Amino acid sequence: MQLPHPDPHDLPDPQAAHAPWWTHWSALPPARRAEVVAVARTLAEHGYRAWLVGGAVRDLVLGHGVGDLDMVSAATPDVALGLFPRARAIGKSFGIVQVDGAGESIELATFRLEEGYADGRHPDRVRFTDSLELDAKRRDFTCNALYFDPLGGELADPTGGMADLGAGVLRTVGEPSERFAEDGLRLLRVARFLARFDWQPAPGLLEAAYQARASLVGVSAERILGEFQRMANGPHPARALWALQQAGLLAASFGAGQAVDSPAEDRRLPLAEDLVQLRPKFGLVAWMVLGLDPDWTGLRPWSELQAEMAAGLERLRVPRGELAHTLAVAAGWRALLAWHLPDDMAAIVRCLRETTGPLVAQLAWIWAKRYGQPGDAERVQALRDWFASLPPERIRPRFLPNGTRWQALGVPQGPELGRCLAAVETAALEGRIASEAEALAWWSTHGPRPT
């Protein structure tokens, strides 16, 4: 059986105070609000008062797209799912039942409190309640905070949310450290709103965070990937990375032997400006690069470095082809900035024909026009023109024999057939050799004779 579908025009009209945000309510798509309201009516009509609420209502009062739609009221998870045929429970000893209509699914909620949290992320006791206030006291920030009655247009504000969305502010509901001891994941969430919609943090608010930082050590490794996905793609996310910084969460993300002494010597932030500014969108790799390398001097090892960064990719359990992609990024920029022409053209061209190459050139001109010596800038600049300008035979060169040739020419398998290939392949590189025939007598001038 499907939720009824009202003709979505067919509205009641909104109390006057509330006007504004009604015209808001109503540039949502017709389908998502006639969901909405068809859930509404359905517990209107057994005596419940149904509210959208959390993000949904904080996106409409913004006016910015909407993502998930979730419904809260005092109807328990039993008279849910008696009143909603196609609902089911997805966690209803925490009140929720997710209603399916003929659009998408809402997730249903029961007002509730909330009391404990041994393992960072679970309250120990729920206590369902009456009371949309106690409700709103559980929530993390004020702006999450909001209720909409989408029959009657109410906005219900019981934690002063509308003022801070006002000012830009985010802020928690009641004492930040309680908020971040109940969710470590809250931490992360203070410098994603704040990069996605470029507000300012509470008086304290990144003082508490701080304080608070241990309370990431329980947060899985897959929501602490998936809130860097977002921060990475949002709209502002160098505001996010100095959220991260201040608040010394970085290293607590990454894992030990990342924290920086001094916030304020802390490269990363300008870099990471410059960033967004080249490429509209900022990309998962490089914020992980920004994220591992502490203060971006490039001038420890990379093979001191690699295992660091490597063991703080898996920590955060970064799938094997990202991780391969990050460390190779993070190497060749460091590479870049110490190679010249001609001596290391082969190299170059290397580093630069991979999927990596065009975030390694941007990293290593960002990063020498802001710490490099007089002239580095403008030879990172050179290299990359050059490379631009190779044709494609010089890129990767097709001509080349491949490994079956050379062992018919008596090349064995194993590490001797991989450094002819390699050997070769430089030579054509360099434009030394641009035929296979130059090729095979190359290689019968420097190479080591067929066996």
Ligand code: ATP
Contents of the next structure:
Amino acid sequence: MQLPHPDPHDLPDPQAAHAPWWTHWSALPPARRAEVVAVARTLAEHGYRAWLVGGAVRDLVLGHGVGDLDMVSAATPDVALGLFPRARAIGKSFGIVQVDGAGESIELATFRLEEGYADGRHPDRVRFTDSLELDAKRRDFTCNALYFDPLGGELADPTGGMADLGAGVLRTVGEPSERFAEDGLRLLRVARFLARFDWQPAPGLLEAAYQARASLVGVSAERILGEFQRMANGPHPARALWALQQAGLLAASFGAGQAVDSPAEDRRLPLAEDLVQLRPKFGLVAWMVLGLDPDWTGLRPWSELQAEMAAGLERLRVPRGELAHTLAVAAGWRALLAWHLPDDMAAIVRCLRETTGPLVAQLAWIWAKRYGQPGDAERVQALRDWFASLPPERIRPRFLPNGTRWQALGVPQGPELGRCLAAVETAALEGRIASEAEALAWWSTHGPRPT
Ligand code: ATP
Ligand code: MG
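Rather than the form predicted alone that you just supplied, could I have the structure of the form predicted in complex with the ligand?
Once more the chain from above appears, this time first in line as the rest of the complex follows.
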């Protein structure tokens, strides 16, 4: 079915030209605008009115930078493929084709209804429609159900998205409990958008998310991880944490034992604000730390918590390198809090000299400041200062004989050589030996006697 080409009655109220979104639209790079207009013109010539939709319109209205460009019309994928020779179907069952312009790809969708979400993530059936209002009903939030006609400048707002945008309120299109049960990814999108715009949830939104938190099982590990990473690197990670925690999603994402989510005031929130200082490294490490309930960490063995962290990260299919990095940082940070000078001098140097050292020290300091005993943060700072003052040979003593040399001197390969290398290095890190000759002499006194 075709919609009529916009006639003068459909054209925007003359005020639209002065509306902020129109100004923001005009400020988009001309090449991007031209691409959108070209798609809309081609469709209009064939009787279809095309709209820019979703995040692009939301961001235009907010005056933010616009990311991907999504458009929608009543033209079915087959019609669209016929009209745009360079178009490719990328989700034909969902009615989406990609139109590649000179420098821009536009995803052009068909107005659609979605029905039945048996897997808690994807609709079982999609029906095309010529109704913009029906298309709006399947979208997640009112702010994401705004439509902008790039030819006439009209903004269609069938769900009250403009009022919510103006008030800074995130609201689902329709009953939140139903929308979350349909698609668990929307739970994470709640946290993402609340954090990104620093908005308030509509009344009942987080409670409904909390009730629906089990819907997260339908969401793939990759998607969960991707959403977490976006939130961690977004503008208000602490707000994301707050929303995730209120909706019970930290526990649901990382595994039941990882965090005790309760809508009560959470002691981790001030910590989250501090952790933002770790940018640009604020990532999984920080989320893992945030996943820990500070009340628990003193009560349960650290090794148990670490095993839980590892299991949580594996469940999210964190790439091996990042997993190792995250666990190394978590282990180091915790250990550093327990170490003292001079007894643990070598351990402290070995920890801080690694590439993860600065992050470990920063985390330990932040944690100590928030949750430590009086004086803990100052002690961690003193360790950092002490480490920074060490000469290079106290950090990586290059004068020490290597394994081959020790073997030539009669130390057998195997565990004993390992013990020898570690013991001599410890003595060097503690400043008890400062040359190769001293190392040899030290081992001849302290090493095992030849039998
Ligand atoms: P971003 O700026 O991060 O791209 P976005 O809102 O544009 O945010 P997209 O994933 O690009 O997000 O999706 C485009 C639009 O599709 C959304 O604005 C929304 O209208 C709709 N949408 C996306 N994901 C969902 C979902 N899981 N459930 C319902 N509607 C969705
Ligand atoms: Mg988008």
